[in-house]
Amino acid sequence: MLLTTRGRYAVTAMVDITAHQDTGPVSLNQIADNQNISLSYLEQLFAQLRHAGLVVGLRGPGGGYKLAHPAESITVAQVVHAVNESVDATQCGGMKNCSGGQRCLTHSLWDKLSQQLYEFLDNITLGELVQWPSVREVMERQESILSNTIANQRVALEV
């Protein structure tokens, strides 16, 4: 399977934006802090996501990124594809040359799995994903950690 950290991080970052889109543009620094992803790595991913037309960058104070389309119309498969990831489970990358230049014995099995994975990811939108109970639970935990961190910083400044 060729879905790497690149694809997982891109989806995670897009879900983070989706979760916070009501408060305005989300900065890459916020995503990096919330999701523990390197800022420079996010910059690379967002160049691709912007090029694919999935996000819009806003400059200046209060700037950041927002979704270019409603969350209900952006699928997880689109995000994965935007960062040049594949959900191909075949050994040959779908080229059918996995066994001495020919299709291997189990090529059709892995090809079918690849199709199922793509269809699965293409049938889940960012809007749906942020409504999953497990995702909401993590979002609430992250918000709680952020709130505690801000409160602790305020106390430290007052001392």
Second form
Number of protein chains: 2
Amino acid sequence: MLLTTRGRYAVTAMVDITAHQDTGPVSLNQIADNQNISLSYLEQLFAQLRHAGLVVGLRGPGGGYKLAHPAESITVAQVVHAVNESVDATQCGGMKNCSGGQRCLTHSLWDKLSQQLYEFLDNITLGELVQWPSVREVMERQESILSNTIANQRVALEV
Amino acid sequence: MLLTTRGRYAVTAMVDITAHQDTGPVSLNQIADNQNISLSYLEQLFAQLRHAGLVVGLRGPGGGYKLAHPAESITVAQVVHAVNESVDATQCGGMKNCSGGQRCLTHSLWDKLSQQLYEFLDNITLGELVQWPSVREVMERQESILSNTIANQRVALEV
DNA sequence: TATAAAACAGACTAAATTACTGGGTATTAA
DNA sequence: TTAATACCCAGTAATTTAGTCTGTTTTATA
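Right, and the form predicted in complex with the DNA of this protein, after the form predicted alone?
After this comes the whole thing, all chains and molecules, with the earlier chain placed first.
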């Protein structure tokens, strides 16, 4: 309940936008294709990302989403937080009754863990993430698949 | 899917045992009372902890569980791992297909996160945990509730 | 030796959450 | 005018988690 597909999809989609926004807004259709995520599901996630002020939607043909702020100022923690209520590992979400109205025996452990996790994720921005060699590598692979698909479509049309 | 009630219950129960094992094995009934956890559910968790070689069960009256190794050599990561398949944050569990047979765009991020998490939890032993002031505080509260309950039962018997 | 306290076992159920689908409306570039 | 896109909401399917129930085995002790 700490980190699920939901948060992963959101971050992956945001990285996709970050990497491609220099050629205009990125449509959810593109992301759905690139990352193998259901379009409708993406729409739900982006409703939350938009409400959190992380992206701006542009309607109409050629529309899509772009980042609301520079990629260097959006952290992974913000993205996860926007779609996932929290990155909290405690049972009680900070204040409530872990155990009979009081903090449970290990409350402070989970609290400290949550803090560690948050610090880690809040210390990585989308701008940094797209520079990671391991991320760039996957991006390039996806782009080559994309161009192959387009090439195949051309061939199909020509034949 | 990273850390749920399951793992929290297990660690809490193990801390309870660590704190009270000097007076002999600790029964699941005691833990269920102290920590407000269902007995049957605890039994399931302890089957896993036992299979992982972290605890030893002693049957019969006066029986219960005790740690299989010194509290200083059992880490929180081991406990969580025993009841929760893993502390893995990646979608694919390390090797599989995040995205169409290949690693997804953010695989390395989740991989790194999992590593951080594991290191944190593997660096805290049960022995250390029971020394944390915040943990001792909760333990003392629980013990005073317990002795009150016993005192009340005595009064009830005397009347 | 009978009893009761405990571990040990496994199948089943309930509740919650996650992931996903479908059917729409609104906006806007071309 | 059309088509591509965002935007919205209600519902469902799948999965996982949490918990219950019904036993059996073992063993200390009265």
